[in-house]
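Take a look at this one chain, the form predicted alone, written out in structure tokens.
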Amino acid sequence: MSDAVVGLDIGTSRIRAVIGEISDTGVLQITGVGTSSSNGLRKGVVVNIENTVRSISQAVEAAEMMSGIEVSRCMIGIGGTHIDGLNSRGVVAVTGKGRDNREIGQDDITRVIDAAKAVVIPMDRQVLHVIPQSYIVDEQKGVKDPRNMIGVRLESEVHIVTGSVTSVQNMVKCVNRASLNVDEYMLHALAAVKSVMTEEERELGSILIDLGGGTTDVLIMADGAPLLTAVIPAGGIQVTNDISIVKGISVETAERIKLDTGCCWLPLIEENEEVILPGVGGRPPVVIPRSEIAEIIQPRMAEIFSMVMEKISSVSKKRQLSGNVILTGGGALLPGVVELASEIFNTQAVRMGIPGNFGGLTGEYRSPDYATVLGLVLSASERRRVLEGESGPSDTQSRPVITRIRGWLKEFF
């Protein structure tokens, strides 16, 4: 088994591949980073197989060239407007057959998790994650790990993430056609949480907002587990289109202007700053104030944050969220995004989510737009350690349910 682990973030605007190698001492080091333009997705869903396969191959080849090794397996991120999350509860009686007391064991935990995830979902959807939030033992709430406790009644509260069967299958098919096998898939926002959110933030109640190209992913973490998962069908592409339409320039030119001179908080712009708009169809270039670009970007970004506020209102009314608002994704690179988010959410507890230093190519990946792919690499390395410590098949999809639940318990508790 190779010591290399690979994360593959297939986004609407960019595809990122990161290769990490686990040293003899068990330390993860990033050795390869590759990116490419994404041309086959719309709002996180594959709409062109061939273009997506080509973009994946370009990103992986760039990472392989940098690291000097060839890879064949990866962990991929799943996102898009088809993602949905719900909370569920299961109840079982603690089995006392053959025991002197009713001590809760792993088989009881497995049964109560199975009971909680026995919810009715449409035939065209599949369960991606079942993540335990907490347990209740004989009306004692807030139990993180009930193993070895004495009880008669065991309840579980879980968060279930579902996705479209065809969307997931198309994503896996694209990766397979790019000569890679998929070891596991993971929700984009969950992967980003792993790389940028501290344990304290997960406990206090924090909101992760992943500002992608076609979608904005939202995840609320509290007491160490997800409370809400949502996807908003708006992102950086809408900002680019606004600039293109208002200023009468091509989408490519609008994207370049957004990246080079864009800002979403007007107070940060000085009066004498200017932007050159290239002429179209032989027209001469036009010089405009930079504030005009900001006046286009700021309302759209404010609208996205307002949509996030609407999504999280059901949770924020019931539970005090004392943690931070953490911004990741390419949209978090826009100047003024933290200030705008602070204004919309009416809090100063807003920060940019930058992955930690995992060694190797430090400068290449310490950016909010690498949060998801770094989280995938971290999860892949943890999965590798679990597999090396267990016998049986290495394919996560064929592992017993009990083993997969144990992996989630290790990650979130």
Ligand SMILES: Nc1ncnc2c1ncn2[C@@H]1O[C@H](COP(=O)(O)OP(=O)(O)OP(=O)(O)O)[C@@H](O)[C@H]1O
Second form
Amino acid sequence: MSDAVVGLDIGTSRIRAVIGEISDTGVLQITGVGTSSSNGLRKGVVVNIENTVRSISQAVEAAEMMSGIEVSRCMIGIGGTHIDGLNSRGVVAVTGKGRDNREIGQDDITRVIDAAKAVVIPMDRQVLHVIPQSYIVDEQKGVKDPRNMIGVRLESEVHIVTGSVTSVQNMVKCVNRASLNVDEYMLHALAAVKSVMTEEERELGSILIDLGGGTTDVLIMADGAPLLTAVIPAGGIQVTNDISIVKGISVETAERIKLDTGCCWLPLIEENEEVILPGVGGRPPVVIPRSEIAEIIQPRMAEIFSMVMEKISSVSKKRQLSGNVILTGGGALLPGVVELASEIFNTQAVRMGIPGNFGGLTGEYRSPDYATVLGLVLSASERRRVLEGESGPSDTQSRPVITRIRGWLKEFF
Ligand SMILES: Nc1ncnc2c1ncn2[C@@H]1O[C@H](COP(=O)(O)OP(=O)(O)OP(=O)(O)O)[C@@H](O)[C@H]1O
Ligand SMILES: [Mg+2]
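Next up, the form predicted in complex with the named molecule. The previous block was the form predicted alone.
Now the complete complex, all chains and molecules, led by this one.
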């Protein structure tokens, strides 16, 4: 049981828990997956504690049942409209080890990251991640690891992710009330990057778009580090609501019709394809062309992608992004979504983000809507390995965690 690691993705539409076990050879094996429908969040933020606690418990219990082990700690994902990202710089003089030896040590790196972190952050917000992008040693730009280099002036460029203190606290509170301790948290999109984006894509400049129920998360990775984080307050729930309003049917029926017959690229639909809409208030069902549903979905999805385009424009003007646009989240399962994104982003380099190699994982979970939770469990296993490497397996539970996470996070990207 002590070798179990748990990822928990508390989404607006669904809550997903994944249990992994680390084998003697250090390989992560997925042994339990549990999901539940989420009823206590709005746009990624907890608005009803009781409902959220219940949904978390259901998902975790289902995962426990599958894996046959009980778990007590987890890594959670943090998302929602309160998330913000910014780039910052810090500069320090290298202290070095001696008067004539200006060799950069860990101490200088810690100081220069702290200097970059010293931006004014409002009292009601907290720093979730500080991820180094690159360093400048004297005039030398683009240094990935300045350790042991000789220099006088050390500058750092970092990406900082912040979130609302109370939103994070409410999320943690729900998890605690569901009888789990939170070891660490990670931005949803960063977790998804871990499970679906290749190293080459991260270097070349790629955009991860997580099409969730309540929000659409955007993360640009370039030169191996995050360059832009943004959360758009729109997602699949709006698409379902549009169908419900235009066709005068319940939200539940609209969701089913979207899942069964939805499409967001009209050229994919054949002329004779039809959809049966159930009758409301005793009226008989009606048969409509499938294209009528697509005509409702496509403009909303196009609007979401246009909002993404607007968010990334400041970066894409300055830095060429030669990697891929990668779509994850439940919305990535919508037929035609790759075609629509290709048109709006004006590139053929669009693909669905399907989580890669996870031992023990069956095909049904190798799906873009599991990208975040699988990234979380993978991160939890890597974190465990780092902690065990430092201290041996026996006391990983009792040591203070947060102080050691910085180095661990740095190895991620
Ligand atoms: N096969 C499918 N076709 C179309 N849409 C789908 C499909 N499967 C799921 N969705 C949509 O994806 C959305 C849920 O995606 P996901 O599970 O990634 O969201 P979430 O993580 O719960 O929400 P968020 O990340 O916004 O907090 C819902 O709106 C759902 O209708
Ligand atoms: Mg999500």
